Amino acid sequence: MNNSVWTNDVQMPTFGRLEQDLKTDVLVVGGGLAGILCAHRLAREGVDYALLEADRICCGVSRNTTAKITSQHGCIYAKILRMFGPAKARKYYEANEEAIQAYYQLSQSIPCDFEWKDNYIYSKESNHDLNAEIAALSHLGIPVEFTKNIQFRFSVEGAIRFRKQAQFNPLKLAAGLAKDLRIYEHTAAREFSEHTVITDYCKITVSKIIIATHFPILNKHGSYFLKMYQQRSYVLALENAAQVDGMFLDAAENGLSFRNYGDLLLLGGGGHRTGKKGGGWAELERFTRIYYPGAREVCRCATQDCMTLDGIPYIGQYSKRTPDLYVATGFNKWGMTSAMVSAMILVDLVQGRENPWTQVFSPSRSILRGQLLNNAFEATVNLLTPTKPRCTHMGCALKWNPIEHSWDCPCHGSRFNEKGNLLDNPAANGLP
């Protein structure tokens, strides 16, 4: 039962390797909903493009999210207003905003189950940090309601409420999409230089190049194995359990999740950094028993999120030093409007054009943060730990996950199966 909720009535569409030398002037590298999105809006504005996925379409993060499309990313605005001042906190809002408006227009073509929604996050505890994000949201302009009308089974202190939220099944958008784009699967890229990347079959000559790999998989450049961490959670799709009107997000770190799809509630938490100790599913099983006990468990998933020092995604120029190579990561577990952001910026910037958020999620911004040292930290111990197998991406520890039973990294969150065969980037390639 371990499977995506998402697939049960999709069929994704399925495209053929790419074995022959080509040329064209955009090449977008993953094929999870961020690549697709740029591809489609490439191909919208009449681009010469290509994607390439290594495995298949929306095999990977994609098909596990819970797919909530909301400009509430937990209590962010007041983190964002502090380290950013408020020009770059209202367009971190304006460009999520538009966002949810750019899939509920596609929503209006492609059947996706698109609805409106309210998004909450709410306290049980205390309203300490609600009160600082209600603070900071009415100093931003950004309409907010505060509420302590939450019909949980568990008691609420109080909720942030965003209005006209909304959530949706993402393969369903993502099969319409693809079905009209230029793809290529089991199609790794393996070598980059300037203006030519190297497959197992073949050589592709570029003008610009978008890495939407989740973890970039290039270390020369951008230093994202410092800029980041992954963690897992968890999800947990139940039949017979209570339908929640809206979406909901605890505020404490690590807290659940829940949402409805048609008749099921997806009940999501349990998190931890990857190849790290966590919750889990136990946890999520548990809190059924005493909340839920007459549910029955329909299918389960988990998923991983790139986590970046400062809550924002890393989307623009890959780095400094590379003007023709572009990136879209660490979307923090809000991957879902942070893709459809990341398709606006990077089709703008490969075509030459300004973009008025460029700024706000510019991969080159300041990387002096109190969780740099954690990354760091993280690296260096598992380097030094004198144990087998080691990840292929960086040659850290691997440690033994019995849960999933994996081999999974603490370093970056590379994931390989019990033969060795890799489930998670930002390795490449499985253990020896």
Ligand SMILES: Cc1cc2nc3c(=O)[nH]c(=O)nc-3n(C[C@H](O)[C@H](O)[C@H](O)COP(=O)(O)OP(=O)(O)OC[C@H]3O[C@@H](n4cnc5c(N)ncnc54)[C@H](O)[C@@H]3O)c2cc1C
Second form
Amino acid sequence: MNNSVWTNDVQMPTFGRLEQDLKTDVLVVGGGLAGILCAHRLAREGVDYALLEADRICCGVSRNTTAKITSQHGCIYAKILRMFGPAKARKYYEANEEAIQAYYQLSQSIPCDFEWKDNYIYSKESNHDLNAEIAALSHLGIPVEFTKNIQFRFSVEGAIRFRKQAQFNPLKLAAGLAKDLRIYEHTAAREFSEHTVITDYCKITVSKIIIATHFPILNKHGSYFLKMYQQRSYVLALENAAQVDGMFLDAAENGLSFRNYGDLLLLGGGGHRTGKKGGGWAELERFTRIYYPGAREVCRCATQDCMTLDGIPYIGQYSKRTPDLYVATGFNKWGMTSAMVSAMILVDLVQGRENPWTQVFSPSRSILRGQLLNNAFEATVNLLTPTKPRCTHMGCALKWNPIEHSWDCPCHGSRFNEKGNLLDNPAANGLP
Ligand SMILES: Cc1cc2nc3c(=O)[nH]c(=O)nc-3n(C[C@H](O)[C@H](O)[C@H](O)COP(=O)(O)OP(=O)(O)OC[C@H]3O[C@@H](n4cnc5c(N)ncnc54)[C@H](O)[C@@H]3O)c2cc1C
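With the form predicted alone done, generate the form predicted in complex with this ligand in the same format.
Following is the full complex, with the preceding chain placed first.
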């Protein structure tokens, strides 16, 4: 069972396939939240554009997100401050805060259950990480509060609160935006040359291309297969569980996440690198039994996001050698604000305008980070493992996932069902 809570309330608009050759200025590839927000902004600015979606819009990760809209991405500011200095850390904050405002503006014309909420990063144990984060936030002049007053059923040592963050129903917004956009569904982009994109039925001639396919589908440029891996996480929607006053995430790696949607509690966690073992739904079920014994599961879903080497998304020119190709990826499980930041940056760049945040999110920044070694190690081990089946992306040995009955790739996160059909990219084809 993999059924998102959002799909119960929303009928997504449908679009036909592109069957004839097309010429357009900007082609957006991928109809998740990132692609739709880019297309919407292009339309608003009067740019000639089209969006291609391989399947149905928002059938990917955006369908299963917990949809917190926040600039508090875990304890990220201490890390960015250390790696990139105060100017870039401050810009990261400003870009994400502007994204929150942009969602609010859209919610004024598209009802999408937008609610202002405070966001909290809590800690169950020592406050070491929180202290370092508070110091970084204070240094950056970002309003920050520490509180011990968290009403959970388990004890919490303390939490950092960001006021006036938000939560919403992402599919309601996507449906409202998409209905007025030039979208072609069931139209996968298969091949790219400088100004041409080939699908199964036709050719599209373009000036600029934005790749918003979650994991970028072109291996030839940008080395995204080295720069990213995918992390899978799990969500339960629970009825008759306690309401939580805000949005919450554990500061510890792979800790739990909480928010409400109406009277449901969305409990997230159990995360692990795709293709590896982890807590999964069992961890969430265990937690529910202990802390919310009267709760009833309404639905559950699992999904995965692209994790970058330094915790900052890759938004901008796809690679130094591809001046007309752009990308929005690596959202590190913070794709709501990151998708909006992508739209703000990329719609400037495709029109030749400067954007104040380009340097912070540039995909061409240094890759010399510790995570690079982990990614290279995983790829080497799984390329050398002699078992079958092999991933159609780069040939790594796939691992059987007994919980979801799928073949998962530990290298880059592609997934296939029992019959070999493709479930998650970057692989573009099913198993032979
Ligand atoms: C469990 C979980 C919870 C999360 N919760 C939050 C949260 O609370 N707040 C937050 O900010 N972020 C959250 N995230 C992250 C966020 O959901 C994602 O980063 C975001 O939804 C990714 O959007 P996307 O548009 O990049 O990708 P997707 O939604 O996956 O869209 C990509 C689209 O591209 C299409 N596509 C692929 N290949 C092609 C092709 N060749 N041609 C045409 N189309 C193609 C796919 O079919 C798909 O529809 C969460 C992530 C996880 C895993």
